[in-house]
Amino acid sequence: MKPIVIIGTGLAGYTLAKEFRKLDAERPLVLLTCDDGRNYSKPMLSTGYAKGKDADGLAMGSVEQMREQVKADIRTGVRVNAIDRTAKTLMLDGDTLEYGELVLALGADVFRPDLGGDGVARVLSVNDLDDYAKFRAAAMGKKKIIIIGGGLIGCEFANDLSTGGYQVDVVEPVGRVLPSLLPERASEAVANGLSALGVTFHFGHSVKGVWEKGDGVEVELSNGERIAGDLVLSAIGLRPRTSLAADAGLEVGRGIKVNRFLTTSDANVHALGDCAEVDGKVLLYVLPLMAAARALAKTLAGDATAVQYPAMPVQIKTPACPVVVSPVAPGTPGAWEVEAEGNDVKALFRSPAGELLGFALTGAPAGSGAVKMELTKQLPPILG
């Protein structure tokens, strides 16, 4: 029997492999990765400094341990150059590999801004374990980190790096933190919490360029202001990796398009995780990924199972001001109802008919499991 081949050993690829092995212990399973195959959880990359952990400390298992755990042929340092859907083969560097079923668990790339200046080489991003190791090495002995982006990733790193002893400046052009996730009053609470740690915010202006200045850098903003620092961390979002699928003639949109069974426009090719657009939705969070892995594992084992996404609130790792949010899609009719005292905010988004469609909790309400559970029960499913 031809193997199931999974491209990617991030959280999506390894979770799928583990779920599949619960159902089928015999079918050949091959995992391909261009890195060293260590098992780690990507969301933990923005907690390393607070936990005092280097890249090795964040890793949860070596490739040897994963080979044993999922009973799979895991090939590291492998790049897939093309998919031949007719022959059902993958073109690797100097080799080909046959598949029976193919799963794309390719993840997402960081968005890289187009910046001027001679210091662009000192602008780093953290998107995997290797990136984290490189960033830690570059930040060793430094004092001030400038973060581009005040969204989820930027805020988490601002909290983590401040806790780790760094002076942090955050540049966010929209004018407030977490602008796509939170109403203004909740954004204010998070900014206040991070400011109390020593984070300095520069709102309303974008980064125009990065210039070398001695051993450090100088960041030029769109209003002409310049900020001196030692290193720049770009944290302005992710883009699903779709080029391999597109080159193979698979249908892509914002992500690799799949149906509720996680199947692409080719019945033998599937996708999940950050690279996938599931029934029109791209959800770059852990809980949807886990739900997709469980459903796809059943499908690959012979029990066709459509994925279901219940309401899945997102917990943002900013201990300075904890946040739990069930995001509302832009343009959704309705309005926020906000109760607030200091950094404790309970914001409910209701439709014109009064139906609860989303919520945002910061401070003490975010730490209440009972409040979160009660509100989540009232929400409609993301994919029922």
Ligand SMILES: Cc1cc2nc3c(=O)[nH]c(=O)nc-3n(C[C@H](O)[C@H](O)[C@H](O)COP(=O)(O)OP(=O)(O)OC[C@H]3O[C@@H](n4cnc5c(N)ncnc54)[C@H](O)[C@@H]3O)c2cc1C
Contents of the next structure:
Amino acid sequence: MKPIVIIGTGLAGYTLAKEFRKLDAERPLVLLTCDDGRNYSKPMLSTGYAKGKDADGLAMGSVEQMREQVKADIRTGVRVNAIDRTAKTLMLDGDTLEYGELVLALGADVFRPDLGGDGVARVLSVNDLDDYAKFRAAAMGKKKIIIIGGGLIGCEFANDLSTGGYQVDVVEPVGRVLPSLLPERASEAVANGLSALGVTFHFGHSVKGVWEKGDGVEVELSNGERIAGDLVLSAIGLRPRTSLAADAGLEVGRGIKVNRFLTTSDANVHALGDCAEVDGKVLLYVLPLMAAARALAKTLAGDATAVQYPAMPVQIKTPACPVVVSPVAPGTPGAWEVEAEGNDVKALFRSPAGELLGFALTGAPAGSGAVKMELTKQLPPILG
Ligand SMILES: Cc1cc2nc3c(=O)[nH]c(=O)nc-3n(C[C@H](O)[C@H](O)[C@H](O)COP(=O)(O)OP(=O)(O)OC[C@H]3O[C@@H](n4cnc5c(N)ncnc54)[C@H](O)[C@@H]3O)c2cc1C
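Given the form predicted on its own above, what does the protein look like in the form predicted in complex with this ligand?
Starting with the chain above, the whole complex follows.
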């Protein structure tokens, strides 16, 4: 029997392999990755400094251990360049591989800001273990790091690097942190918490260029202001990797389009994780990919199963002001109701009919499992 081939050994690829092996111990499974195949939890990349962990310290399992655990042929350092859907064959560098069923677990790429200046090579981003190792090496012995972007990843790194002993500046063109996730009062609480830790914010202007300045850099903002630092970390968002699928003629929107069975426009090709757009939803988080992996494992084992997404609040790892948020899609009719005292905020987003559609908790309410659970129970499912 031709193998199931999974492209990607991130959380999506490995979780699917583990779930599949619980149901089918026999069918040949091949995993391909262009990285080194170590098993790691990507959310840990933005908490490593406070824990004093290098890249090896964050890795949870070697590729040898993973081969043993999921009983699969795992090939590392292999890039898939094209998919021939008629021949059901993958084009690798100088090689081809046949598949019976194909799963795309390709992840997402970081957005690269379009910057001027001669210091662009000093702008790094962290989206996998290898990036993390490179960033740590570049930051060794340095003092001041400028982060571009005050979203989830930018705020988490600001907290982590600040705790790890760095002076941190954050540039965020929108006038507040986490603008797409939180109402204003909750953003204010998070900024207050991070400021108390020593983080400096530059709101309202974007980064125009990065210039070399001796051993360090100068970041130029759109208002002409210049900020001096040693290193720049870009954290302005992620974009699902879709080009491999698009080039193969698969339907692509914001992500690789799949139905509730995680199947693309080709019945033998499936997708999950950061690269996938599941029934119109692109959710770049761990809980949705776990739900997708469980459902797809059953489908691949012969029991066609539609994925369900319950409400899945996201915990933002900013211990200076903890956050739990169940975001509301932009343009959703309704309004926030906010109770706040200092950095403790409980904000509920209700529809005009009074239905709870989302919430944002910061400070003490975010640390209360009971509050989070009670609110989550009241939310409608994301995909019921
Ligand atoms: C710093 C950071 C913090 C985060 N914190 C949280 C959090 O607290 N909570 C949360 O829910 N989510 C968080 N996330 C998001 C979460 O980590 C991701 O949703 C998840 O890890 C995505 O897993 P994935 O397997 O889809 O993608 P990836 O882990 O990116 O894996 C993609 C895989 O595809 C392979 N690949 C891609 N293209 C090819 C090709 N052409 N050929 C061969 N191999 C290929 C890559 O080598 C890799 O193995 C965070 C993300 C980041 C960056």
